[in-house]
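Below you'll find only one chain, the form predicted alone, shown as structure tokens.
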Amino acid sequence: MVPPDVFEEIWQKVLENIKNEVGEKTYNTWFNEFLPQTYIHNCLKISVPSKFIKDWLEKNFYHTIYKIVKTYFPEIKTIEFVVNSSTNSYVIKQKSTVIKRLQSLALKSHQKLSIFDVNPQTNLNPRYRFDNFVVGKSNELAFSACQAVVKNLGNLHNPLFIYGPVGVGKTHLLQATGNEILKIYKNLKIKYLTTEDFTNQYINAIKNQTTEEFRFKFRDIDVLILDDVHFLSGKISTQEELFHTFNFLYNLSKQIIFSSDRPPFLIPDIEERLKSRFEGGLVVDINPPDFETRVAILKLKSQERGVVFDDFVYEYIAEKFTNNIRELEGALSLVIFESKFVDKLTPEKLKEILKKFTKEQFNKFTPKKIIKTLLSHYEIKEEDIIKQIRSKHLVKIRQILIYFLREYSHLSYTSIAEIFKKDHTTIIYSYEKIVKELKENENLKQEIEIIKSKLLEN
């Protein structure tokens, strides 16, 4: 049996690995009071301080956390986040029990992949399949193109370029295509990765003087699936390397599949010769799902989790959340969790549960509360914001504050201008700049979500 202090040491390693994976700022925001609570039937329940954090972790970091936890405790099959918002005393009391249950797991060797593990050779997650991808008018062309690619590898639609906004199912479809290829052609070498991963691996290869090994690794494959190629914008050296990798694979009739949040001609700071490669096969888009498709997605996700609701639940969520699938899944997760604590899920109760996912909750925030929250988040003083200091950092914070005052307090441009002692045209420019940037800057989106979570908690 592993002594308690050894368990503490191992759990600290889990936390350190999570911090290294997600970054210190994200870790400090989302993983505070992240503690093991119970371990029953190979399921580790981890306590978090609020429902908002629970839903955010489930949507954004579940697989990262699961992979790291399983590295140290191989027998764990699933993890679950549970809310313990009132006090941590229960967690503290239960900790010794959890330690006892987990001690025996800590020293055991790794087991084989479970259905939820990412395949280390391909980077594919087997939970993404064609049979659980809901097809509708918004994605049927892209789905048909992927099916055609599987049947005609390297000969039809090569490369295949799929584009669409965040959260519409691009990653699911790309990985499902890879998994289908793997199922049919068992001996083929397939590699799925994000463009950010590709870039980081290339940078490390340059730093470690292992570029030849890097090139061999990505040219000794039969199918290359590269997600989020818009990340290449402005990265000239990585573009150069991908261009030559593309040519090598293409000349050998190897299949190449790309995804992006926009069509090739709209990706800024990309070499024309690489754009022409992107456009050389089939370019097809995926749009946000229509109402019928959203309802079908909700029913499938609900079924996968062993829960069945009345149709009004799925229809209300589908009407309320129209932007993307992630938003739908987040709303459904909250309803599934909250429904455990009510005798009957009525339309009125459903609206109450989902209120936090809408702007209605943010509309009540006063300008004073918004300003106070942002000052605390960025650890600056109010005079730093009001003074006409032109440092790049402070300018960006002012623009974000203007966005929140306009979006969630609904102040007029003139009223915001009075706060900052600026012309209202400057306020309009700042607001619109953030709105535009949010469409393409994932880091800014995450920053906005973090601030919103702090507004909720306050």
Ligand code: ADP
Given for the second form:
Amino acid sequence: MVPPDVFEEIWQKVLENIKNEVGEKTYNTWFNEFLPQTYIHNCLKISVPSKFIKDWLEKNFYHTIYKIVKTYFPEIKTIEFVVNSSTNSYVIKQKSTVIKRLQSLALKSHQKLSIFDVNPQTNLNPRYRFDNFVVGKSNELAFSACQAVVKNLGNLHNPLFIYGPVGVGKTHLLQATGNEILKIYKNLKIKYLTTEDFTNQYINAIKNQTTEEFRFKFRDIDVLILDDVHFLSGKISTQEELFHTFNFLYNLSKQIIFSSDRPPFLIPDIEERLKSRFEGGLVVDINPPDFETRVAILKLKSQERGVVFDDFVYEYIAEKFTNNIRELEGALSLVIFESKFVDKLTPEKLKEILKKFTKEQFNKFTPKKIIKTLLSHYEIKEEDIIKQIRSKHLVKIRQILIYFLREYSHLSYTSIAEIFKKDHTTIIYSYEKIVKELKENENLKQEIEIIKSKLLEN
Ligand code: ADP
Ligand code: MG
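Could the form predicted in complex with the named molecule be given as well, to go with the form predicted alone?
Now the full complex is given, and it begins with the chain already shown.
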């Protein structure tokens, strides 16, 4: 296991900041052997060469140092200086737990810092690139469509519409496409934003009577990337505005890229004319990655974090977490963190680490949470489920709900029957119907995946 150099890098930044703050001369005199020594209970002990220096630093620079360290390691609550005659004993590569703890803290801060890298003009985050996107069967169509868009801006796939459940890499691909375009065409105006952001900006523009500015801003763009357009469902006036923005840009052959959690025809409450715009170019889906792709993603992510595990680690995680990549990353983070405190990561140890994680994430949703998630997903009310309304649509939703309760909560058939005021054979029938349908109906499968990821997200 190679420890990351990120910590060293960040500690270097801390020192640079201190130098800027106190001036080079003071820095060279007093901060010459200023080294982290232990980190326990959120207290960082920094070793300094003598009592004299310790007293002087405490008196004159405690707050400056505290403020700067805290910026990079937000978790740290207190700082102490300790006199250490052999400060050189601190070696970044040594395997002491202290250093490892600090490293993982540094990693966390490092990731947090990356939000500052987002370019305020384009909203693009350089962290998302084509070269760190693992391509497999589940996403190769979407990936090559994005590459083709970069090569044929505005005139091949316009608009490009990518859809798929939560956590399969839609945002990553959209952002990577934006970054790639920016790299090649430095002068183009690219704008990435979430549909929620677009909606909020539009609402504010109406409120502040600045719709003219809003319009100008969104028409003076060469590439518009709008993430999660399913959010437009039911938002009629934003839909109308987007429709006009779309037409304006489209007529000038400006490239437009959309993403959504489902194909256009399945987005409820959306105007026909906008739907047909969404469908007017290329529509491609991204699916949850297969086992090999999951393993490859895990390897890449851990490499990015300077960690290399034995293959069994990646394979085990990839087996346990099957659809949402965010979840896969979460499990990996936990393993990276916990593995710093064990001498050797054995399969048993790994299992133990992940047990807690999986238990919390899976199998144990409360029935209340499941019901709430489904109601909001289908935008229906509780009574609609309980009442014996026999509309085809509601019957299906009821069956899906029963399937979820049976599969993802601890409720027995009998208790589920009580909720629905039905006898338990009906419940078994509904559950089995969905199980059977899942084997042959791709749309339903996708629907279930979407709900599953919503459950995990909330
Ligand atoms: P979505 O927008 O579909 O919900 P994201 O793009 O936010 O999903 O992806 C979730 C996480 O998984 C991100 O950290 C992203 O970098 C990562 N990810 C998704 N797909 C891939 C992939 N094919 N290769 C590498 N990382 C990926
Ligand atoms: Mg996304």
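Here the structure is a predicted model, which means the values were calculated and not measured. Positions refer to the first chain, counted from 1. Whichever C-alpha set is largest while still superposing within 1.5 Å between the two forms counts as the rigid core.
Peer 1: Is there a C-alpha shift of 2 Å or more at residue 79 between these two forms once the rigid core is superposed?
Peer 2: Moves: yes, 2 Å or greater.
Peer 1: Core-aligned, what does the C-alpha of residue 413 shift between these two forms, expressed in angstrom?
Peer 2: Its C-alpha shift, to one decimal, is 4.3 Å.
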